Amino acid sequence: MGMAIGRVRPSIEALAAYRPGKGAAQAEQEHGITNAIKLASNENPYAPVPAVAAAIADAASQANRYGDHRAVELRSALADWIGVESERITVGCGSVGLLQQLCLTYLDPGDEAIYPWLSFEAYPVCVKMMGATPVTTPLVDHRFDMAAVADAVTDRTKLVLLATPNNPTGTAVSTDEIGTLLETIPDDIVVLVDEAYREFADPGLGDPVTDLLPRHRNLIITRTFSKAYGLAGLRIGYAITDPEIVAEIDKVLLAFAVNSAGQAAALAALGALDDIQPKIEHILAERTKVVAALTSAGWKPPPAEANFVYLPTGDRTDEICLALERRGVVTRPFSGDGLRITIGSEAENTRFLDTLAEVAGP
């Protein structure tokens, strides 16, 4: 490469871009195959229910107009649904958009943000983008070591980022464990509990909104319509936190980033929960089936609390991923560690299990 155009910030120049899961069409092109299936991005296999699809179509007919920048109606509906004051809710461009807002609001160069690793790949991107320093703690049995997170805190720590259930390992921590951390660390450190996969997790793990938020003003919980509610393409995430945090992170919401079709779809989804819940239940039933099949074949997946399973494949990860892909099953590799496989439709899950049995054993 020649000289950079302009004077790029060093933190951006050194940054690796976020890498989305490979699409089925790309795999077909690369391997000269047809009929590939994508199980790489933790998408919901089901199209939006009719009421939601109708709301999207209606919003699309008015796409020449800006949506409501603050998504006031959606904030209010979410507050009613969750049982909090609307001042505690903000809406962003997916929960990852809220993560970026959080980093823009709190991190200066030299500040530290702690997160266990492996975890959501947007964490290092957003932290390093600010010139801040990521501080990572290792997983134990694919799970967060919360004592190690507490021990990693220094006087430069501004944020702690906890994805639970964790992407990509699928394990989760309870609100009791998060509560212990919050009691242990200084209360001027903001703790993100990133619950993108909440609807697929064991309810026994607790609800941070009711269990923790009343006692800890420095807690922010993010959730999304992308996964359980099947609106990944419309980018609607939301946060529940203290009104003061809402006021600060709202300042850095990109103008009209929360699009009008997404807002309409999310509102319609809240009105159609009885139609959506059976689809969530079906994904959970399929997950149980896939985990049982993998376990009986001798694999040792960690406890699955999200809409995907994680296979610890170690040094064979890239090789197994490629063998699956050549046969049209696209998964998400984490080189040297494991494979993440989204729970798809019944036919897709069966095809994954059959193809895995063809190409690799534990």
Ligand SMILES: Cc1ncc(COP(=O)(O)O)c(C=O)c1O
Given for the second form:
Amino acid sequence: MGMAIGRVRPSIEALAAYRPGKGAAQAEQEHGITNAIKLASNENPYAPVPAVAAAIADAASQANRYGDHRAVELRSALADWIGVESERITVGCGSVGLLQQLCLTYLDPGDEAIYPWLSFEAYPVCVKMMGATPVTTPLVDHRFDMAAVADAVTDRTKLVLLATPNNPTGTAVSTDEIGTLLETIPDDIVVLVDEAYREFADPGLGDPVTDLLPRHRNLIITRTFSKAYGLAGLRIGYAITDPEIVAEIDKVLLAFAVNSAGQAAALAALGALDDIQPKIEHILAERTKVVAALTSAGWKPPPAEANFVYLPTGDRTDEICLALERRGVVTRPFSGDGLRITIGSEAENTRFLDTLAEVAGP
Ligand SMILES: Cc1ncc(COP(=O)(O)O)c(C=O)c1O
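Okay, that's the form predicted on its own, but what's the structure of the form predicted together with this ligand?
After this comes the whole thing, all chains and molecules, with the earlier chain placed first.
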């Protein structure tokens, strides 16, 4: 290995880069196959509806201009839609952008951020990037152990990161459970409820905006247009929180990171919810089909509350993932634990189920 160029911060030198899900083209090249399908990044299988596609094309024609750094129109539309004041909303470069803003705002070297693990792989990257210390709590039956999260709090804890539904396990916690945590821990700890997959979850789990935000100023809820609204490539996430938190995290938003085409697309999506909702319903119906097929084959997937299913494959995870991939079905392995499979189109889901039956049993 050569000498490092410049004096890289030790926190960055020690960091493993975020690994996105493998693409279909890469799998085709690696295995010398054609017709691979990607069920590895929890994307929406549907292209944007016509009204949204038209708004994107219109924005593209003006791409010589910067977008609105503060996304004023989109914030205000989101505030109306959600039913809160627009001072409580901010928009980021994907919800992962908001996660990074949160870490930049709250974490100094030596501070602690707690999150259950397995969870979203961007959490360790963002926390370690700041020189802060991740404190993880184990899952129980693929679910969060909220008492363990509360017990992990120390006087160095600054953030708690809770993805619900969780990626990769697909399990969710209720607002009652989050409320208990918020009542238990000091209120100078900021709690992120990352609802990237909210639209796929059981509404009976509650809505943190109405159930918790009025009583807890230290709560920040993030949501996204990437998953249910099918705009992953345009990077629009948003947060709902106290206006003071909005003001602080807005300071570290990279200039114009919330791009103009994304803002136009998100606004158009809010105007086209009647066209988008049936697609969400279709993904949910497909999820039911996939879970039923897996269960009747003898697999024991945890309750699936997002647009993917989690298959506990334990020590066989890498082997099964590779066997699927060689047959053109690209999934996301979590070595030694399980495989995450995104719900795709009807044909893709059927192909996954048929291929899995060929390569492995429970
Ligand atoms: C739990 C969770 N949060 C956030 C994100 C990021 O989504 P976005 O596209 O809004 O940055 C993902 C994406 O995979 C996720 O799984």
